[in-house]
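Only one chain comes next, encoded as structure tokens, the form predicted alone.
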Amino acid sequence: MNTYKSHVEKSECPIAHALDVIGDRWTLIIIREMMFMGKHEFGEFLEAPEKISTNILADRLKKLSSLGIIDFIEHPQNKTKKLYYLTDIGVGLIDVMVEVILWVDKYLSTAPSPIIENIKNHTPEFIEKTKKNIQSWNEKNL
């Protein structure tokens, strides 16, 4: 399945490989899109805010299906292009995700967001909501 090769092969340690596959801002972004943005297609990933550039989305997306962190399926209206989801192991970053998210709210944030209020106060009904939006796509699309 894992056709990706890790460049700390001979490290046993698990924050090493954490930030081997996930340890770059492009990947966390798609992450980002697919998780709670609800993206699913190459032009919206290009639509975020931080505007990643065509060559490294279309790297990380690879990257990311190797390692079987999301997968794809035929666009059903346009057979040239791919919709993305996340598979269980992608889902399974969620608690990582919302950990950061609450990690840099308390020490680098300076702006306040009703969406941070509401994942710190809520953090159980939120990955639980969030978890229920991704199955549905899932449910409806695969």
Contents of the next structure:
2 protein chains.
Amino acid sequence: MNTYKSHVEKSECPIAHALDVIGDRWTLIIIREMMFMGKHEFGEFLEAPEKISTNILADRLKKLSSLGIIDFIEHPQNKTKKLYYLTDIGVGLIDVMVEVILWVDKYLSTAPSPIIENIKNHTPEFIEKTKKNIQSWNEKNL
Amino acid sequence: MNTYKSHVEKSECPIAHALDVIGDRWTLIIIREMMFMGKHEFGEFLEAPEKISTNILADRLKKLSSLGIIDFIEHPQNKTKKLYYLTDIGVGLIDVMVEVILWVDKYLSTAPSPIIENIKNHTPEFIEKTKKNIQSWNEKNL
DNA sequence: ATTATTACTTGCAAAATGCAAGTAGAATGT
DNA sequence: ACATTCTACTTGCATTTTGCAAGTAATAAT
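Could you drop in the structure for the form predicted together with another copy of the chain? We only have the form predicted alone so far.
In what comes next, the whole complex appears, and the chain from above leads the way.
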């Protein structure tokens, strides 16, 4: 069974509404893997350095699917696999993700990183490129 | 005792780092109250519609203080009260908050709201005005 | 036919949360 | 002065969520 509650509260503020969706330890990690790492498979998500456990991963993929933030298709070569991908709603989170990255870099970051430097100095280009990567996968696979 | 873990993992990605800080159900609610509602007192945070419980609120205020995202002073008229306020790090979260609001509005929102319309149509002005409100409280009280 | 992959489930211990009640100190009322 | 009320927390305990390890069922590979 799913361990998350469905959204019941009426006329919530958008922040509270967002927290119903992404207000936990794992959801944004999964979205990060899909958005920036180009991952699509259950097994690939498990390889993320944060070591998400299989039950939580299964639960969050189910939740994100039911919310329409991700969707999936059967793997064309392997029936045991699903290919998860970000819907437009999921892709729309990129601006949130980028602002989070910039905030951490500006105020909390320790180690400097050339990847972050690039995001910082070419933010709109980075966003467009990321969207384009996602889109070209979609065109090839959906 | 605090119920949160301190940040141990080395060279984490910024998203994971952010989740250590704001990856729970309540932290951003508290920040929302401070940032947009101009609240500063423990008792005021308790009045938020999400009904945070006192132990969680105390825990998160402690955590946010220890991370330097908020700070507090004694209430000048009442020694039983503290006045919590956002530091620069906390104020820096405004861009994240606004992107979250815009994402929810664009993809998940149900009821239209004039406040959100304003944020959407005058985003930079809204951000500046919010920062100015915070700053003028600080000048008066710190 | 056997073994290995793969996505997911299950069971259980540990941690986080939610609720209600308590506490200590300062403010307020009489 | 004394009792009452406020206020920010703390505590105890039940419930929920998480984390870990071990399955399982279906497909794929050998």
